[in-house]
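Below sits a lone chain in C-alpha cells, taken as the form predicted on its own.
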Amino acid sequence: MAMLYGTLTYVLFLGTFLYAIAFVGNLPVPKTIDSGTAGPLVPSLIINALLLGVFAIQHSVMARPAFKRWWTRIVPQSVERTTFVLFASLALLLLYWQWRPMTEIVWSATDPLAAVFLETISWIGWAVVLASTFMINHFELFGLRQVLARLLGRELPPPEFKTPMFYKAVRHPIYLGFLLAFWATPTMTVGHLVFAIATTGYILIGIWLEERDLIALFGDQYRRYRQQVSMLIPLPRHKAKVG
C-alpha cells in the first residue's frame, strides 16, 4: 500500500511539476498565468496572494524537522515525505485551478531575438530545476525511495552531506533554476510580477530555515561549505577561514 501511494502521488507530482512549465510560461493547457479575463486588481491580488500563501505555508511547516517528528507519530516514517510530496502538489493545482490573471503588461521583448533569449533563459532554469534534483538523490527527494525501501525491508542509510555538480557552484541550484524559470519572460504581466515576487520572497525565506535544519544537521560540515559556496548566483570558491 505504501508503495502504491508512493507511486501514484509521485505522478500527480510529475503532472504537477510539468504543468507549472506550461502555467508560468503560457504554453497551450486549459489554465495559465495570463489566461482568462481579468478582473479586478484588488481582488485579484488577494486571492493570488492567499494562493501563494497556502502553497508557502504548507511547503515550510511541513518540511521542518519539529513537523516532522510530530507528524510522523500519525502517519508511517516511509511514507512522510510521500504525504509531504502529495500536500505540495494539491497546493500548486489548487493554485493554478483559483489563479487570477492581471494581464496589464509590466515590460514586452519586442525584438525577436530578445524574445527567444528569455524563453531559452526560462527553458534552462527548468532544466536546472530537475537536473538538480537528480545530483542530490530526485527519488528519495519526492518519497520513492523510502516507499521502496519499505516494500524490501531495508532500512535507508542516514543523510550524508554531498555536493555534486551544480552543488559545487551554488548552494541551492533548484532555487536557482526556478528564479530563472519565472523571472525570464518575454512578456511581464502584473500577474506574472506578483507570482515573480512572492516567490522570490518565499525562495529566500526557505533558504534561511533550510540552511538552518542543515547546520543543526551537519554542524561545521555545512557551516564551511556555506562560507565557500555563494547562495544562488555562481561565484568563485572562497577559502574556508580557519579557526
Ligand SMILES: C[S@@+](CC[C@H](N)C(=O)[O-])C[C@H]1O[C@@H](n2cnc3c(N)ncnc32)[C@H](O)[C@@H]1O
Given for the second form:
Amino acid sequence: MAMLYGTLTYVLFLGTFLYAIAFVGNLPVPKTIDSGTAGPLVPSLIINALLLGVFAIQHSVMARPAFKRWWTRIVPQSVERTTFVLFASLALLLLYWQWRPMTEIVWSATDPLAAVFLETISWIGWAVVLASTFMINHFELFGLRQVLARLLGRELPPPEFKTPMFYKAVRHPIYLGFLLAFWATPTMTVGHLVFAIATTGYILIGIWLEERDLIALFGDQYRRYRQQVSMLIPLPRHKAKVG
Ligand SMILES: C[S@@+](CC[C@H](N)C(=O)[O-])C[C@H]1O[C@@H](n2cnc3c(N)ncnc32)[C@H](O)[C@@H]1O
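Output block for the form predicted together with the named molecule, input the form predicted on its own:
All chains and molecules follow, beginning with the one already shown.
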C-alpha cells in the first residue's frame, strides 16, 4: 500500500511539476499565470497572496524536523515524505486552479532576440531545478526511495551531506533554478511579477530555515560549506575545496 501511495503521489508530483512550467511560461494549457480575464486588482491580489501563502505554510511547516517528529507518530515514517509531496502538489494544483490573472504589462521585450534569450534562461532554470534534484537524490526528495525501502524491508541510511556538481557552485541550485525560471520572461505582467516577488521572498525564508536544519544535522561540515560556497550566485568565495 505504501509503495502504491508513493508511486501514485510521485506521478501526481511529476504532472504538477510539468504543469508549473506551462503555467509560468504561458504555454498552451487550459490555465496559465496570465490566461483568462483580469478582475478587479485588489481582490485578485488578496486571493493570489492567500494561494501563495497556503503553499508557503504547507512547505515551511511540513519540512521542519520538529513537525516531522510529531507527524510520524500519526503517519508511518515510510510515507512521511510522500505525504509532504502530496500536500505540496495539492497546494500547487489549488494555486493553478484559483489563480487570478493580473494582466497589466510591467515590461515586455520588444526585440525578438531578447525575448528568445529570456525564454531560454527560463528553460535553463527549469533544467537546473530538475538536474539538481538528481544530484542530491531525486527519488528520496520525492518519497519513492522511502516507500521502496519499506517494501524491501530495508533500513534507510542516515541523511548524507552532499556537494556534487552544481552544489560546488552554489548551496541552493534548485532554488536558483526556480528564480531563473520565474524571473526570466519576455512579458512580465503584474500577476507574474507578484508571483516572482512572493516566491523569491519565500525562497529566501526557506533557505534560512533549511540552513538552520542543515547546521543542526551536519554541524561544522555545513558551516564550512557556507563559508566556501555562495548561497545563490555562483561566484567563487574561497579557494578551499568542498568535498
Ligand atoms: C527541496 S530540497 C532543496 C535543496 C537545496 N536548498 C537546493 O536549492 O538545491 C530540500 C532538501 O534538500 C536537503 N539538502 C539541502 N542541501 C543539501 C546538501 N548539500 N546535501 C544533502 N542534502 C541537502 C535538505 O535537507 C532538504 O531536505
